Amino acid sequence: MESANKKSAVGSDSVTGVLKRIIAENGRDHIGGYVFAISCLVVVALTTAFTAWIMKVIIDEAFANRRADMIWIICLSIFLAFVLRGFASYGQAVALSRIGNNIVARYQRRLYAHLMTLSVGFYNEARSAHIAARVSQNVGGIRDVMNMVITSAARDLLTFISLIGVMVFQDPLLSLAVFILAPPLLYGLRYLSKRLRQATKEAIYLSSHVLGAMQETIQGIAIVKAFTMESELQRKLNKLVAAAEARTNRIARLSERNAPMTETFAGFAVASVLAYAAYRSIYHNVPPGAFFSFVTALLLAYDPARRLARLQIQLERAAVNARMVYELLDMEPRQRDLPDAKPLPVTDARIEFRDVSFAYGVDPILSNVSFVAEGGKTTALVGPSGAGKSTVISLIPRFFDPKSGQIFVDGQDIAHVTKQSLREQLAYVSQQPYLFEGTIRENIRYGRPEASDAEVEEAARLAYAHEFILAQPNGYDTPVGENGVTLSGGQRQRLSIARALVRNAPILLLDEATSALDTESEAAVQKALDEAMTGRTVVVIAHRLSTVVRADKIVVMQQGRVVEEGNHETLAKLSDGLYARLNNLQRPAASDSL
């Protein structure tokens, strides 16, 4: 896994740490919107408190004193308070939604851009479903943290304080009794929030596993049906879903335990107030206006108090999502350009491996590999499975860096050139061609975004793809479907070759580009490869004899080492050589294969 920024990770461990970071990254850009939303929320809070305060006037003046002249003023003021609160609620909701949506979009763009900087090694270790979940789902946690803090501070807290003020103003003794009951409730809610944090994180991970299982099944549906794997995969998914369901149910139990606590507290408080007020009214003839105002404030204070009581729990859940986003953003690229890295100028495109060793983990994959791929010529890598051929190909564009040794292009150590400039000089055709969502034209143009339509079509002709493209419903503007599902394997491979050709790079890397094709498709793709290889430095992994015999040099590998070098004629004559044995073993099965 990519290394993480330890300082940022530690700083974001608590809810407070997450909140500070979110505010630091987003507060300044949205200060105007937040000021407007807070102003609206202040209006909501004050109008709510006004509703409770005016109850004393209503009861005393309208019902006790029966002053008709005050009724219209009281009713009009209540009407205006409600209208004002309605417009303020609308304004704050729209403002916070716009800000929240912008935050989500910003972090999705930021995450995507950051993912582009991470190495191939990261994607080899990470599950794509987990990454997708962080980009699509967890980002919402950052928005929720900000919105909850704003609404809780400006609306709920201010409303609660205003209503408490009304309560204290109307009856200080009753207010004191309510405050005495509050600390045990707050302690219980804090205990629940701590237990909820870990359960929420586990639930998110389980949900990503469920998403991953579904994604793998969809992508491999042909294999699933061919091997009648439906029942086995269903059992596997059911187990994951059951675990996720159980964890989600636990979160629901923990989240909702505050309801009986707060309801019990509220019931006891209201019943006590009513009993005390009734006692004073019956035995001491205290006017009921202050009592009704107090009870109204108490009842209205219940909702903001309940939301504030749940705030810690809700913040914990949102902060778990936010932390997972920051864990990904804090991962530093394993491969960084060195401080002295310079752009790579290419003249002959000569590639040299000098004592290169490499290991993905502990076991070595390559050991002291040395060879030269001459500029403008074809070098074929041959050897049994596991010999390290694909690893050699992956080291040239610096998908990985060697553990020791050096790789040169035109005498320049690629460790000291920028990855961007190095990869701009390369075109790559893999064994499994990958097409992106979009049209055929767009997929070819990814090789060089500035290429004209004429250049795209010329590359397709050279790749022997032009005719089958024109046969598609919309020609070059035909959507390819998910990973080219509507095209055959040979057609997808020829499109990937066209993508390499339109790039017009001096170095071409071919990783067993024909091994998975049938004979007819292989013949068409081989013609396309012959066009692609002309005039370029080519490093090719090939099992087809037709490709190998025309190579200017053949590098034979075994167990991560170079064991033979030469051309087809010289290596085939070595009766005890590995190349000759591989060639002879495959001749009975296919006269044109190696």
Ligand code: ADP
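Not measured: the values here are computed from a predicted model. Residue numbers count along the first chain shown, from 1. In this text, rigid core is short for the largest set of C-alphas that superpose within 1.5 Å between two forms. What changes on going to the form predicted in complex with the ligand:
- With the core held fixed between the two forms, residue 368 has its Cα displaced by under 2 Å.
- Relative to the superposed rigid core, the position of the CA of residue 504 differs between the two forms by less than 2 Å.
- With the core held fixed, the Cα of residue 233 is displaced between the two forms by 2 Å or more.
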Contents of the next structure:
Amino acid sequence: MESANKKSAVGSDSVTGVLKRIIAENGRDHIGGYVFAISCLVVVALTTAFTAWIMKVIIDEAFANRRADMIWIICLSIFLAFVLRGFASYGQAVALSRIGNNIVARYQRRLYAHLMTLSVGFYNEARSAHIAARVSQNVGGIRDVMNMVITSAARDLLTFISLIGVMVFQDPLLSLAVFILAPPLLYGLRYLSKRLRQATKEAIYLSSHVLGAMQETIQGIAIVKAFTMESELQRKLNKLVAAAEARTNRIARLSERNAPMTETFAGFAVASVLAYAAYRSIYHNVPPGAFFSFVTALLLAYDPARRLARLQIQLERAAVNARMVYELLDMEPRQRDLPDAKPLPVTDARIEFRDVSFAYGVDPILSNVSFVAEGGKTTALVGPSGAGKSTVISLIPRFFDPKSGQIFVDGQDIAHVTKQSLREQLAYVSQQPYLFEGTIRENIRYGRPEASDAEVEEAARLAYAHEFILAQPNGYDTPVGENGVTLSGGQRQRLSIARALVRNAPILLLDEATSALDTESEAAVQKALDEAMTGRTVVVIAHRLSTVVRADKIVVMQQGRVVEEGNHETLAKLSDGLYARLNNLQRPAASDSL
Ligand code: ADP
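Structure of the form predicted in complex with the ligand, given the form predicted on its own:
Whole complex next, starting from this chain.
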């Protein structure tokens, strides 16, 4: 089903493919609105045609036959036609906007929901993430496609057709002449305007060069003078200016060439048409009303015809945006739960890595990593940067899946449990605390949406955040995130620890911050972390010596392998061990950081 969709939208690159899908997905839900909008557009088209048609009656009855009694009816009907057209235009515009906005809203919701199902791996690829960010702004493309099709098809096409109808009805012979002569004329004009566009582009390019050169000179005037570059620069500029001047002259010639051509043609057309009309009126007694009505219809048909001609290009442009939206929506979530996945019951929260190997791409990042993080104990991962510690942590919530080997929680392979139930057992405190748009209370409550206010505040207290939160302008209801108050690094960290605490999950994954905080914040964050760590299974990427020293177990990693395992005493004694070396290296300089 997914892949079938994919084919229709992406596989077939045609505009019609995208169009079909957009209509299939949106048409039915808005059928009422569209019917209304189209009816309004039909009214617009018909009233426009009516104004052209009524010219005949005006000329013949009012001017030729001098029927005073008709004047009122004619004028009233013209007035009514205009009023009707105004209301119909209003009606269709409002109806289409409402539908359009609703389509945008629906796609935004759909995209957002879909973006969250995509794996962390997807966002790791810079291109994908970039597309994701951009595409959410492109949903408007879908609305534009829909509205363009409706407005153009219904209004312009209907108007055009009904005006042609008026023309043919009023004067079939002249209509035939128009149909034969118009295409070559339009083609000629299009050719000219194409060349004109090209020349304009070149002229803009050249004049921006001239401006750029001047600007450069002004900015670097000291250098110009010091190196006496004046005459050299002047020569260069003269050349540029001359080129720009020649180009603008060419534009003038090209654009004015339109005039002799169209005027000649128009003069010829108007003269011969007038001759024809007058001839018929004089010799065959045909009243001139039909002729004027015909000319009015012809003039009125020009605008819709032009818009219809441009429709293809505009549709293609809008379809590009729409296609990008669909590309993203069709992207399969890469990690699905296995069909027989079960919820994960947790008792001790003992985590075991067994022979786990992993690669983001081709280069192996983890090779046969095995270790146990005992339930209720703290396991510290240490090792040089790039050793694979963060990667180990990211495998536990299944942000990625191992290439081989298994990870167990209480003896259950996490590949066979539902991701939702697995993640419910985890709390995560990242190196860089992330706060979302919303209030402080909401940010803490993301840890567990059903937590009561009292529980949120209790967590904040435990995280040593309660006091500074109360000191904010609106306490717990103070907004944070992009448009909120500015909090210090330490305060943000304590909020993210409170978020982890309120979750009350048996497993805590912790990436200790490396960035330096001031001593006071540091102490508060440390105390908050201690609170968060008690009674849980903690896997921590440790940067502080104190964390490592107190850990129940230390797993030393290097180049994607576990090279040593033990506690501080045992590892420090291994005189040629990596841990002992790291430990000695760090100790004299900063006694509390590893
Ligand atoms: P540590 O946490 O020990 O510093 P990491 O697990 O962050 O180590 O990184 C281990 C290796 O994996 C490094 O070589 C790093 O360049 C690579 N790596 C980390 N994240 C990604 C990623 N998202 N995509 C590709 N390579 C990555």
